[in-house]
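Here we start with a single chain on its own, the form predicted alone, put down as structure tokens.
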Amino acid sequence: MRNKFIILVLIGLFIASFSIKNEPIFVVPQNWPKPHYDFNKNPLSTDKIELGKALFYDPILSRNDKISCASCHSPYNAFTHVDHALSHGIDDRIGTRNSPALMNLAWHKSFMWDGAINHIDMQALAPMSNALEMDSKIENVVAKLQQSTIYTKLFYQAFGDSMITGEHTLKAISQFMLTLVSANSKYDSVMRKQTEFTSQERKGFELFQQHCGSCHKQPLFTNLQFENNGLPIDKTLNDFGRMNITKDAKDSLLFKVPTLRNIEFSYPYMHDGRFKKLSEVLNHYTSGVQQSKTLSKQLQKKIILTPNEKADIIAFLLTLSDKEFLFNPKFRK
């Protein structure tokens, strides 16, 4: 009998360790679009994501093997930094614009304020040869991580091969990217009946939906594509958004529309970090939009808030914060 009970509890451990080890890396959350990225063609494994990770993180990508991917995109703050309006790179040269928060990047088409990149495989290219960013060449980098012993281990684990390529290193870093999954705010459990707004979120829901619901589409907040939100032109930087890859006039001022998830710990906001306060973000909306002939047609009818109003979409845009992904110590270092 005591043999028979052995073997049941070895089994039982048995099943156990096997439903962890196969637990699914990736999960679409509950009521969720189904993402736009093909995973058949880049298998996930938690090889290629601690690559990736181990990656994201090492300087190596720069030239002076100083800026790290996280330097611009910090776990702390939801894969943004809040220190400065702009992002700051190599030889402490100033780039032109705020970095975007990183999150839910599997339901993404497209990359950049400008939608310069089309595949998150090819992100890092972007700012790894930026000359304001970390201005390198992806074969140099491979060459550097060649001579790396752990980084031939690293990538023999997550591909079979020792031999490192640069589309192997630049699936790895995506497949960290990926994981980068935000689901799990207030507003969240609030979808799926598990919790309440309080009557002021409830309120900003309501407003939020009314005013800003069709650019900040549920449940990504963003609708994933191009806007003018009418913010007037920085005459120092001269950013004509989309028009700089399209070089069509209609796309001139048209910037992505960011998400709004854990937008608390994401500022300063819009492309060129101009605001750091959610309140001049909605006094823009109500005050300070531009005319222009590619204002966004949302835009175009004045938007009319009061003073409580904006303190109502506000309480409702903290619960967009998601401190299970903010705190998460499997995104970390």
Second form
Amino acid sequence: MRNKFIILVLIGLFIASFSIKNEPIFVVPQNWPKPHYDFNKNPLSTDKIELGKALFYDPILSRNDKISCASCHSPYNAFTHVDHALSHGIDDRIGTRNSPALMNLAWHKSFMWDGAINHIDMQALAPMSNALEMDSKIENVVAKLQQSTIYTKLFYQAFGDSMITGEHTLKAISQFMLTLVSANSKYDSVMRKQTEFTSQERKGFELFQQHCGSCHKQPLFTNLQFENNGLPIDKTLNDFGRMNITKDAKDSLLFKVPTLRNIEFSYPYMHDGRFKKLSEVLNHYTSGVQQSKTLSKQLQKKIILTPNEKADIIAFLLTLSDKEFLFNPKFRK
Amino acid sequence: MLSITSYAQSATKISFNPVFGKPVLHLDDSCYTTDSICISNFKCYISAIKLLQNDSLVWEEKNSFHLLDAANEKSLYILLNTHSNLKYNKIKFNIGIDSATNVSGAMGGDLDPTKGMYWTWQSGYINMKLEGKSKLCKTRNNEFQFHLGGYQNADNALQTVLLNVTDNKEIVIAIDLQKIFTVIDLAKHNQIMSPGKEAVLFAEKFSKIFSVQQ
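For the form predicted in complex with its partner chain instead of the form predicted alone, what are the coordinates?
Full complex below, order starting with the chain above.
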């Protein structure tokens, strides 16, 4: 009897340690759609993710070894750049757009405010080569990495090959970014019936679904489409968004709908960071929307909200903050 | 019963031969005097290589992506793992990278983005690069730069070439760059750096300068 008990305990311990070791690296949250990313082409592994993380935080990716991805996508702010409306790159050069918060990217079909990048693997090439951002290029980055014994070792562990290639560099960076999943906010707990909204949050949620939910669609809080939400053009930037890529007038002033998850932490807002506070964003939707040929149809009719209703929506938006995501040590250096 | 037909493996060699009217292309400052054109860089992707007998497909290369670089002799030869009984009289291939591959993320070998044939500010492969100088170009240092690419809808610059061959062990294909300058007006067109109508038109003309050398 006693022996049997010990064996059971041992088996139990064995199973427990096994499942901790094999803790799934990527979990599709309950009731979420299937990710867009094809993991068969780049199967996740702990070593590759760790390598990707090292690269994400390493300024070696820039010309002068000073700017890393995290310089503009800080883990302390849902992976965006908080103090700057427009991104701040190498030699203090100012970019032309606000850096987006990075999360749930495995579900995204295109990247950048205008969708210029067609695959997350190819994303890192853009900042590496942009003269205002990291001002280098993948050829030079790979050459620098190849000189580093730490990286040749990490690449060997991850890919079984210490010859560093552009493909492996990019795939590793993707792997790290793909693990940035945020799905554990208060809103998520409410959806899973583990907790409840306050009455203000619930009112805000209803108003949100009515006025905002078609573009900022649950559960990602973006429909991943390009829309014109009526921001008047900034004449100093003349950024026509999606039209820059498609050259189609129908796409003038359309921008990729950003997620609103962790929105409390990803100010300033919009592609050019023109708003610092959520209250300014709500004022835009009620009284700042500019009519134009390409204005999305949901916004063609004026949205009317009382000050209390605006406060309710903001209370709801704050339920999208995901502490587990925001303070996850796994995502930090 | 199972009947197993085994073919002896053999190789068919394709040699690409970039020329400028004359037999060899040189990538240096000595211009071709007649046109005062010098070429400093010529690279292009060849993909989806197929062999045909009349109109039917008899052999196709798997994972068929090759980057030709005039500055790298070795890149100009492609060995096809064919078999000895193969009868064919046509070769077909694409110039550039197809749309599906363009949206498939990071890839290695000749498709590795370190090869300098990938646009960074907007995703997509550069199918062909041709750079050099000519007095006809009223640009900085009289330079011309053609970076042809684009994979979406009307901007798709991928070209298909079909050539008659004899089923020899070696197929020699000349790419006569001089011909391209007889059909474009360098004074007017000397910079193409992004996908669009102009790139597609140029790519069509470019596909016509491939010919089999006997």
